[in-house]
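There is one chain below, alone, in structure tokens, taken in the form predicted alone.
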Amino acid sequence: MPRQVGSWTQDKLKILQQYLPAYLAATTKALERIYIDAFAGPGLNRLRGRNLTIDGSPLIALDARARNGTKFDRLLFIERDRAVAAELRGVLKTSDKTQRATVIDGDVNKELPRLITKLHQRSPTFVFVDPEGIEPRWTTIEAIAPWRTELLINFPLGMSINRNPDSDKVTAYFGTDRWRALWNSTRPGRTRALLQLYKERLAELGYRYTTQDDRLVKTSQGRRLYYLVFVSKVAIARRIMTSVLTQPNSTGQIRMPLSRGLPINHR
């Protein structure tokens, strides 16, 4: 069954949709191009309200192609629901006809840096982090820093971070306790800071290169939900990802930057 999802979410797989062709335009020479789908889910949407069932982020990069006929190699998708994992491999079993793909039954901070270590370290591999919870641990983050990854983020802010302030999976999430201190701070800006403590974070680890529009993604009434946080390791990755945010949206309507960050020290 299609996972029931917000017209909001339109907006994202946009991004990815736009984004995906020109970074498999760019890895062209490599030897292979992998995309890890963090959170896969069962591969089909259906929006709330509307009878409209859309591609889900897993058929998005399984259709994925560079203008010179470029597709990603290989794609793995991880889920941790077994029901759903079924789902997306029923789905997959007509969509996927070069057999490209594979799913994985388990939680991602167990699987994602075992599936890592499989991979040679220069093939470039996009990682697509979209959590429903306070996920994944930094931990997990760390164990794919040394390969030649590239993430797109769900920084769940508002979804989940600001209603377990006290969840020790907060903590982890960040992979320090520095975030407490801004977390208490009354002075405007808190939630630009929290954004900002975990893309400094992200640079530590190499990913130099990030957009300056974290685009925030809201329901149609106007609650804020998450950000998308894109990094990289690469210049020209940033360049694309910035252009791509500059296109209209999935409503037809041209993006405005809708929050701005600090400056990462790229040294």
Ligand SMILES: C[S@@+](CC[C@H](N)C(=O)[O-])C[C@H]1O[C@@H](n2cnc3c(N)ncnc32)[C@H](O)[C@@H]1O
Contents of the next structure:
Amino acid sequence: MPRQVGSWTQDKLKILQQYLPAYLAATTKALERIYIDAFAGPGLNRLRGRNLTIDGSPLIALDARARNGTKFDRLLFIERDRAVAAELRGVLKTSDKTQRATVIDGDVNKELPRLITKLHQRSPTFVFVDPEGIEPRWTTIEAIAPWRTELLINFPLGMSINRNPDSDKVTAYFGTDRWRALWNSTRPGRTRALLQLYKERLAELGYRYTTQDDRLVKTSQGRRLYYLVFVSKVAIARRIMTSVLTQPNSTGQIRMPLSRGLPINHR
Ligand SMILES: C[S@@+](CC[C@H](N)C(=O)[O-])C[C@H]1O[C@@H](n2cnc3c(N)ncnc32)[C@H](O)[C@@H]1O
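Okay, that one was the form predicted alone. Can I see the form predicted in complex with the ligand too?
And the full complex, kicking off with our chain again.
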């Protein structure tokens, strides 16, 4: 069964869909290009309240193609829920005629660090990290950092922290307990401060290029859900993603880059 999603999911997927062809064009000269979906889902999404089924991130990546025809050579889809993984395999039977994709059943924190060691360290590898909460541990992100990886991350807002008051999970997510002081502060902008901490930690891993305007995804009622965070080790990637982020979002709104500066390299 396709995943039931709100219309705002289109916003996230549109960014992925617009960025990947440019990524493929920029990496054409490499021997191979790899896509990893760390939280793959079933492959298809059903828009709630509308009789419309849209491609999920695995199918978007499978279809992605640069103007010169370059595609991903290999696509690796990790999914913890066995029924969902089986559904994705079923969808791929018709969509993946060239058999470039592999579905891996299991938890991302176990499978991704294991999987990455089997890839060539110089192969451009795009990793989409799209959890529903704060599942990816920092050690998982650290494990893939030495590879030629570029990341698009769904960074959830405070609710996921509220849901995990035990705090060990939050510390595992940030890889430090520095989040606590930020969380306990009542000043406005707490979420931005947490996001800033996360991005600073990513920069320490070598992901120095990020966009200034992280896309904030909201429900149609205006409830804030998550930020989409993009990080890369190459400057050109930042320029391309910045141009994608200034395209209209799924509601047709044009996004202007924020003028606020971050202490990470944005140039
Ligand atoms: C937000 S959905 C992914 C949607 C997909 N990226 C798309 O756009 O079509 C998150 C998926 O991750 C799976 N998941 C949750 N925790 C996981 C974990 N620890 N490891 C791997 N998959 C997990 C869930 O079963 C769910 O299918």
